[in-house]
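As structure tokens, one chain now follows by itself in the form predicted alone.
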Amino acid sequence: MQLLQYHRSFAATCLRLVRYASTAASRNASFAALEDTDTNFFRDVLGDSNVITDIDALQPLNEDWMGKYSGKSKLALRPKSTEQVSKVLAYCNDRHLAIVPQGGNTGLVGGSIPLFDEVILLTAGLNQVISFDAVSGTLVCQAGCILEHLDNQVGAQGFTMPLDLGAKGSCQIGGNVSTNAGGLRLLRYGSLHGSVLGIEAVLADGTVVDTLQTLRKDNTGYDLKQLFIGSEGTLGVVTAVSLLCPPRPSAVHVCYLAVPDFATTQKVFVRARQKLGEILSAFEFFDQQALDLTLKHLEGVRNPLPDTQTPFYLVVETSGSNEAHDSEKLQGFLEEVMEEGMVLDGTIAQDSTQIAGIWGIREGISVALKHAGPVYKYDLSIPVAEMYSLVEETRHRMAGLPVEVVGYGHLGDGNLHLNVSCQRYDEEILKHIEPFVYEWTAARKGSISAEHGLGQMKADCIGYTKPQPVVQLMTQVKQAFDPKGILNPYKVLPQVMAVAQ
């Protein structure tokens, strides 16, 4: 009870930051307004073509891909080197101009979108692969490199990126690192806190912090790179990263399973870990509502089990180096869970086309939700046994409202994606979701942000997961790295605390 009282009192001080909320964050009056002299300075540093002032060109940069968050920036900058980023930030710091780093703009919490007139700093121009060591599998590249392009490059030399996302064709590695993106294979490769070996970042005053090493072991002092991973551009702008890439698996198998209830999905997961062991690389689940929505709104998506309808579906992937061995293990696992009645029906993909088809369903859910209309998205870490209970309770709360509640996610790491699809953003609908979702998660010692970050959506809700002394310590770190608060303001930390600096 004391924990919930703390969460509620902390949340009561919060200001809603999203566009559809009844109240909005207020612009920090200490930030300077953009002037012609500022634009002229940036033109001198970057060149005319890399200074964007055209209203039409700025429009997509001021809005997220879901159409949920929007800002009013009048200027976007596209540096092409760390030196240029340093000059831009040093100038903005002196002038007290707020700035928002933006990569592929594929985020889901408004982290790369300005709230007001902040300058947008695009990292797309930082798109060079610096080096790749084919012995250790160490990649060094600039922040603007697209994830899928990197995977293709290291794949040609027998390695794979330790991260796989549905947005891999447009997201950038700097943004991935800055948000500590999780993805589909965290079960196998872990988080970026373990895969990132080094970072180059530029602080608010233009100081370049270079920890861009490729060493597996370095126990010299504080591991500062970890502070930048997941800080969402509030401590510094990541300009380059070094990552450890695992060997590319030569044998990949995927099966698609129909399961009668959520309790059984957990039993299947336990059995998968026992029987598949070291080759298990992904274990995803989604409900019937998610499948129906995806089949309805995405062309070319096919149901692998068209004659089976059940509340839950699983995508299980193995990745190894021995085709015959891995195939035999997966076949044995599937036969066992079906004989015991845990799986009602299932199929194993026979080739790369079928593998892509199965993953197309799972990866297409988020896109299908966007096509269906506005959506309230929640990304939560919850004890696995209770994950789907939140979906059910949310449906119960919203009975009679014109919404569709969808649940899916990474069962292997306890990450639930709760989505409420509707026809328009509506304050009445929001009242049925928040703060209920956050309070429910906090009561189970879960996290309100599993992999999407806090951005502007949940900055003022951090207290549901982190105790106040921890948030205060985060604020002190922010003040040490960015004393004037110009880097990605109104994000990650509660505005009431951030403004206090």
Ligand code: 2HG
Given for the second form:
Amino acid sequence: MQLLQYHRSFAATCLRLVRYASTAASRNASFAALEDTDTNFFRDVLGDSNVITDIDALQPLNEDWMGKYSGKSKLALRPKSTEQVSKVLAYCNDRHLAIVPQGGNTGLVGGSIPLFDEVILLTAGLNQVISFDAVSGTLVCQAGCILEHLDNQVGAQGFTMPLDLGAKGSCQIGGNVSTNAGGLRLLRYGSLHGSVLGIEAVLADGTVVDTLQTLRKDNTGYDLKQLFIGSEGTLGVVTAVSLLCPPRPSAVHVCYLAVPDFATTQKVFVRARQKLGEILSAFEFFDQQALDLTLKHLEGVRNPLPDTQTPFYLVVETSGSNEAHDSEKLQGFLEEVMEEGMVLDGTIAQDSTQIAGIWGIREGISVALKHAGPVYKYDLSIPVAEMYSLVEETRHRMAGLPVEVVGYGHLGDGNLHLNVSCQRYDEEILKHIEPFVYEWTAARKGSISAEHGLGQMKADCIGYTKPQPVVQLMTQVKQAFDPKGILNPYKVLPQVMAVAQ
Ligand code: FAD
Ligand code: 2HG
Ligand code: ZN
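Structure of the form predicted together with (2R)-2-hydroxypentanedioic acid (previous: the form predicted alone):
And the full complex, kicking off with our chain again.
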């Protein structure tokens, strides 16, 4: 009975979503069109070299990493200070010009790309480290700093960034915070909602919200910085961040394991937590199809177990401070899981080159898929026991079509990446995937966005995970922060709700 009710209310949500979807692609006519006087104003504030109008220079800024989403912006701005961001936003707000904040442009849901002629606000010019406290590990930096550069800088002082992802060479900390990026070590260091201590952000009207503090504890009023974390540029432009960096582990071990079936991956996970305890820092999985694709499309990737073919592979990492102790623990864990037949074959990386080689496979899957062609990406939180059934059911639904369905992800976080690689983006193919994937996930009370966000891809789909009153409250928050709706329109919230003022 309860289940029936749930499905009825879910069907109602779907009906509402269909209505949202039909309006999502139209330009909000209340936004102004760019005029020469606007460009001249921006030149005065930012200087000529930071006002980009050249069509060739705009092209990569109008296109996302996957080549799936593209916009038609005629203007990109590159402010170098919070004050400049504030002046630009205050002007856009007065003029009713829509703005898209863009960091490293590595997002996978079309969040950093205009849909129409929105002005692109690049954060790359905000690239200074402000301070680093080598006692507490607190880093304060501008939003446009590249994640890998920050990791190198804090690494030199014995610390590490609390997140790591395959896009680290281009993504920016402001983009990471704005998407609440998860990545490969969330299992160990937790989410950015815990690591970020403070944020400086500029609201649509130019107001600077300064919560850029370095305190571990502060219970004065509402914790507004949390609202910016994961808000995908719809509530404000993050201009600076302070965050807590953990000590850099001096002993790191990585092993690569072949496992016979998905149920066993979970048994290995349970055992890893029991045996490795506090030193377990990553537990990732991918299927044979993902491995095959990566070996085929990425040069220089070597199969660590060339003689073993099995449906699932795991990358298990430990990070600690005592080489001998950690190594002994890992050996003990491996002996157990192999003796008990959970793991068919495995190898431990012997040096940093081999560690990089194993991570290269896992981190290379997205890049390999990009080389393979167009890809539909789904980033789902699902109870781990059921996670892989979705990949199998999707494969079954699409049997006979010219697609490759692969599954991989952060098993330790219950986060599946379901990717459907195809020859072209095609509505006929999409019909086999959506809304099936979203309905399947909602029926298991999962999330349709574990870590990538909603962007433009899933703005109309939030109702699959969040109930209507919650979406309504989010809309009110959006209206309070950005009453004219100029910040990253058409993203995160269904357009009908976001502009209903
Ligand atoms: P962008 O792509 O430029 O922007 C992302 C969103 O944030 C947009 O909505 C944009 O408007 C907004 N934004 C950016 N900067 C600001 C700012 N300063 N203020 C306000 N809004 C802003 N993601 C994961 O979570 N985990 C992974 O493991 C992971 N691996 C990846 C691997 C690869 C190879 C690739 C290509 C992507 C991966 N991603 C992953 C997705 C992506 O890298 C993350 O979402 C990342 O945090 C985006 O950062 P960015 O600087 O590129 O942001
Ligand atoms: C990863 O975990 C990233 O590798 C990217 O989140 C996932 O490309 C994807 O679908
Ligand atoms: Zn991921």
